[in-house]
Every structure is written in structure tokens, then in C-alpha cells.
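In the block that follows, a single chain appears as C-alpha cells, in the form predicted on its own.
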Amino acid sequence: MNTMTNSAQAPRRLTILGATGSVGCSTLEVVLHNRERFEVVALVGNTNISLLAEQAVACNAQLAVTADETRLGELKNLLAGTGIEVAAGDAAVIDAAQRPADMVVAAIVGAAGLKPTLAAAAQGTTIALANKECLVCAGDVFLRALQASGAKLLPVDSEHSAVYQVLDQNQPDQIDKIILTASGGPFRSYEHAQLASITPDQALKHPNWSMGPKITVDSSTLMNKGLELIEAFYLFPVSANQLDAVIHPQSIVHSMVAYKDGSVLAQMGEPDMKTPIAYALGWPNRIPAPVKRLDLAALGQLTFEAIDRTKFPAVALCLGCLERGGSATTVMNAANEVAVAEFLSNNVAYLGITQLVDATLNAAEKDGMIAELRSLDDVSHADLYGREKATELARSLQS
């Protein structure tokens, strides 16, 4: 049963998985801006214990959980006397996700967010999804879990939120194409040869968005856009060949839906995650968000350009995984997490990120590891293979 309430009177019971991350912090800003509308059931963080405790006090959360078991004592000390329940470890994270709530914001970065989000979905809780891996790693498995429990899924990524807002849900057969936009990242105007010497510090400076390091690097390689195309495949009633992406440096148009009659509907707004977060938190109504208002006259112009898929091969790599099917997207995502971590540790060159992912996918196909995903165990198996093979290949590059 979907526990989402549409009552304008009762506060919406909310759990935030990944509270101390970029999306989690923006979510808390929206919540505190609309304090009377929400009752925070649980906050789940990782190692930023001081911030987690500060957030729990600010929103009067019932429960604060750190995924790091070794930090439980620190969290207890910081929250002593507040009446806020404290817990730690993987089991505690799952318990928090399963607590009765009207909505769970799934914002844990990476494959670590998959199990707790599935646990929340199994309760029939509305999921505000900011974790790409639930769909990229386990699309069919995750959607089956939602269908079995009757849980509602609301996209939080700005691109998918934009599509959700302008998509005619009653006439899916009228959709011609879904077009996601990409800022192009910090290296949009670079020549391909210039990319060979990119450093982690350069890759972590996104021109428009404030995000965590892994997503920021993914945005610079356009892997993030490729992952979003995979998500869109699972979120919306379209085939892979109805998905496209364009470069839009201003990040004002967040995505578009083209219809068969030639109409193209676009959603616009300042590049601020608090807008799509507020849309999800308030759904089916809209609630105020503490964001700058869009001034098109002051902006002056909006520009668009095609993606150079030679310079940014990650987009084609991701679409190719949809053609491969089965566990290809799972292996690809795992390999990319390893590749980005290796790059940030100065063990792999910038151009080596997508090369390492491609090599891992080719190895997986050769080893017979591209297979149908029937269960979470299958997902875990493919994810582990992708990580181990990518790590092995990365080490061979360093030797």
C-alpha cells in the first residue's frame, strides 16, 4: 500500500537516506523552509557525524543513523540529551529505510544506496529517487519491487524531474523523443588532445552545479548524462532509440519532451537542486523552495549544441549497455565507480576513466558475465564482478 498522504493538514513523514550528501543537504534546506509541512522520521548519513547531528537537531528528527559502526559513540555524544534515537551500521540503515514514513528520499551515492532504497520500496513507501544506481544497476529488479508493493516513484534528478513535469502520462504513444540536457561540464570547449592532461582538481570544478566529487567527475566525462539516459529508459514509457541528449551550457532548460505533432515541451529553472527536490517533496502539489527566480531577460540567451561523442564516448557507452541488456549496465556502473576513484587518486589518467569502463565491459562479455538480472543477488554478483575486474585492469595499467 502506498502510504503517501495528500492531506494538506497532516505533516508528511519523511526519511532521508544520504542526509549529509549534496542532495541530502539541499533536501533539508527545503524541509526547513517548509517546516510545518514535514515530520522527519529518520536521517541517514555516513562519516560526517558532526553535520548529521546538527541536521538531526535542526529538523528534530526521531532517529539519526550513521552507516559507519565505528562512529556510533561520537554520534551518541553529540546528540546526548536531545531525545533523538541513535544507531549505526548497515542493519541500522536498512531499519531506518523500513520505518513507517510517507516518503523516503533516496540520496545515498553509489551502489550502497540500492539495498536501503529497495527496503523502503518494499514497504510501499513513496520513493523520491536521487540515487542513479537503483535504476542503472538494478532497473528491472527495482521496478518489480515497486510494482509488487504499490510504491510510487518520483524522480529527483533535475533532468528526470523536468521530463516528469512535462510528460503527458495519459498519451505515452504520442511521445516522439525525450531529450535530456547537459551543461557539457568544464571541458566542453577543450580539444580531445587537451583532455589527456586533466587533473582531479580541474575535473572537480563544475561550471554550474554544486555536487559531490563522484558525480562532478561523471558530469565532466558526460558519464553522468549516459547514466541519466539509462534511468530515463526505466522511468518513462520509451524505447532506447527515443532517448537523446544535447549540450546546453546555461543549464536553464533541464530537459524536453518532443511529441509526434512537432511540439516540444521544456521545463526551465535556475540550476538549483532545491527546485526538483521541492517538486518531489510536495507532490502532487507544489511547495515553496528557497531558490533564485529565473530571469530570462537578464539571462539574454539560451544555446544548444550536439554532443561530440568522440570526445565524450561515455554517452555512447551507456546507450550501448542498453543494447547489450541484462547486467551490462550493472557492470558498467561498478567499473565507472572504480575508474573515477582511481582517477581521483591519480592512478588513472582522465581519458582512462571511460577506457577502463569499456575494457571491463568487454571482459564481462568475454567471461559470460552479461546476463539477465532476476534478483538482488544477481545484481550484487554483477556489481562485484565489475568492481573486481575494473580494479584488476586498473592495476595492470599502473604496473
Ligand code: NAD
Second form
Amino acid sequence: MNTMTNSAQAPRRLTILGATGSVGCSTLEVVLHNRERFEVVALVGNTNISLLAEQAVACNAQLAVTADETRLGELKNLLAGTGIEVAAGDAAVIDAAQRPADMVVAAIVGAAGLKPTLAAAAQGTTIALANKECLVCAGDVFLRALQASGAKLLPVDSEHSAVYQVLDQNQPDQIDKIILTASGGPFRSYEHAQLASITPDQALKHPNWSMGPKITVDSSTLMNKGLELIEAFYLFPVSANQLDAVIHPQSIVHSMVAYKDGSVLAQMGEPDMKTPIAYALGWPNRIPAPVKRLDLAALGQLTFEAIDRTKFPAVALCLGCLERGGSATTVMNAANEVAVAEFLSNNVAYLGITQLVDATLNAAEKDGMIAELRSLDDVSHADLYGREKATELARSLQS
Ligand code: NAD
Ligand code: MG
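Okay, that was the form predicted on its own. Show me the form predicted in complex with the ligand next.
Up next: the whole complex, starting with the chain shown before.
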């Protein structure tokens, strides 16, 4: 049952999974900007214990949890005397996700976010979903779990929040296309040959958005746009051939819906995650967010261009996985998580990221690993295969 409270008097009870990350910190800012509207049930982080403790005090959380079991003592010491409960380890993360709350913000990065998010959804708790990997790696299995409990899903990713805000849910047959915008990342105007020598430091500098390291690298390869197209496929009532993406370097138009009458509705704003976060946190009402106001006259112009799919093969790779269906997107997501981590550790070259994902998918096809996903076990199996195969292939690339 959906337990969302909307009345002005009752504060919305909120849990934040991945509180110490980029989306988590922005969520906390929106919460503290609207102090009376929210009551924080639990904050979940991983290794940044001092920030987790600081946040728990700032928002007067009931519970603070670190996924890292070895850091419990540190968290206990930092929160001693505050009355805030502490816990650690994977089981504690699941418990925190299941505590009675009106909304859980799912902002853990990667497939690690899947189980805690599902645990929250199983309680019927509304999910404000930032973690795109959940939908990419578990698609239908994830949506079926939500359906079973009646949990509502609200997108936090800026593109999907934009689509959600302009989508006419009552007339899905009148949608012509969903068009996601992409900044094009820092290497948009590079020649293909220049991409070969890109370092982690270069890939970690996004021109418009300030985000965690994994999604920043994904944005530079345009893998992020590929993952978002898959995310859109599961979130909205359209088929894969109604999904499109266009480069928009200013990141002001956050995405669009084109209708059969020729109208195109877009949502605009400064490139700041606090806006889509506030939209999800306040839904169905709007609440204020501490963000810079959009000044179109000062900006002067908004530009758009087609994606160069040869230079950035990740988009076609993702759409190909969507067509193949079943575990293809699960294997692809796992391989990409490994490839990005290997690139950030200087073990794989920049162009090797998408090559590694492609090679893992080809191996999966040969090994008969692309199959229908019926259960969470099927998801875990495909995810593990993708991780192990990509790791093995990365080692062979180095030797
Ligand atoms: P981040 O790396 O900044 O933060 C990740 C958070 O997850 C941290 O709090 C970390 O402690 C926690 N975490 C990591 N591994 C964990 C584990 N095993 N168990 C429990 N907690 C764990 O990442 P981010 O940029 O905030 O992105 C979070 C998610 O939101 C990603 O899925 C990303 O694709 C998505 N997203 C991010 C942005 C953005 O602007 N940053 C925008 C749209 C979508
Ligand atoms: Mg996005």
C-alpha cells in the first residue's frame, strides 16, 4: 500500500539510500531548505563516515547506516550522545530501506542499489529513483516487484523527471517520441583519434553537471545516455523505436516529449539536480529548491546537434541490448561498471571502456548467457557473469 502523506501538517517521512553521494548531498540540501516538510528516518552511506555522521546530525535522522561493517565503531563514536541509532553491513542497509517511511530516495550507485531499493519497494514505499542501474539491470523484474506491492516510482534522473513533467499520462497513444537531451560530455568536439589518450582526470571533468565519478565517466562516453534510453523504455509507455536522443551542450532543456499533433513539450532549468530531486520529494506538489534561476536572455542561445554514433558507440550498444532483451542489458551494465572502475584505476584505456563492454556482450552471446530474466536470481546470475567476464577480458587486455 502506498503510504505517501501529502497534508501540510504531516511531514513526509524520508529515507535516503546513498546519502553521502552527489545525489544524496543534493537531496539533503533540498530537505534542509524545506525543513518542516520532511522527517528523516534513515540515512545510508558507505565509506565516508564523517560526512554520514555530519548529515545525520544536520537533519536529525533517526538512524544512520554504513554498508561497510568495519566502520561501525567509527560511526558510533561520531554519533555518541546524539540519540541517533547506528548500524552497519548489508543486512542493516536492507533493514534501513524497510523502515516505515513515505518515500525512499534510491541514490546508491550501480547494481549495488538494486536489493535495498527492492526491499523498500516491497513495503509499498514510494521510490524516488536516481539509481538508473536498477532499471537497466533488472527492468521487468524490478517493475513487477513494484507492481506487486503497489509502490509508486518517481524518476529523479533529470531527463526522466523532465519527461515525467511533460508527459500526458492519459493519452499515451498520442506520444510520437520521447527525446532525451545529452550534453555530449567533455569530448563532444574531439576527433576520434584524440579519444585514445584520455586520462581519468580529463574524463572526471564534466562541463555542466557536478556528479559522482561513475556517472561522470558514463556521461563522457555517452554510456549514460544509453543507460537513460533503457531507463526511459521501462519508465514510460513507449516502444524502443519511439526513443531518441539529441545533443544539447548547454544542458538547459532536460528532455522533451513530441506528440502526434506536432507539439513538442520540453522542461527547462539550470543544470542542477536539486530541481528534479525537489520535484520528486514534493510530488504531487512542487516545493522550493535552492537553485539558480534560469535566465534565458543571459544565456542567449540554446543549440542542438545529432549524436555521432561512430565516435560514441555506447548509445548504439545500449539500444542493441534493449532489442536483444532479457539479460543483455544486465550483462552490459555489469561490464560497464567493471570497465569504468578499471579505467579509473588506469588498467584500461579510455576507448577500452566500450570495447570491453562490447567484448563481454559477444562472449555472453557465445556462452548462451543472453536469456529471459524471470527472477532476481536470474538478474544476479547475469550480473555476476558480466562482472567476471569483463574482469577476465580486462586482464587479458593488459597482458
Ligand atoms: P556517488 O558516487 O556520488 O554516490 C554514491 C552513493 O552510494 C554514496 O553515498 C555511497 O556511499 C553509496 N554506495 C556506494 N556503494 C554502496 C554500497 N555497496 N552499499 C551502500 N551504499 C553504497 O554517485 P551519484 O553521482 O550520487 O549517483 C548515484 C546514482 O544516481 C547513480 O546510479 C547515478 O547514475 C544516478 N544519478 C546521478 C546523478 C548525479 O547528478 N550525480 C544524476 C542522475 C542519476
Ligand atoms: Mg541524467
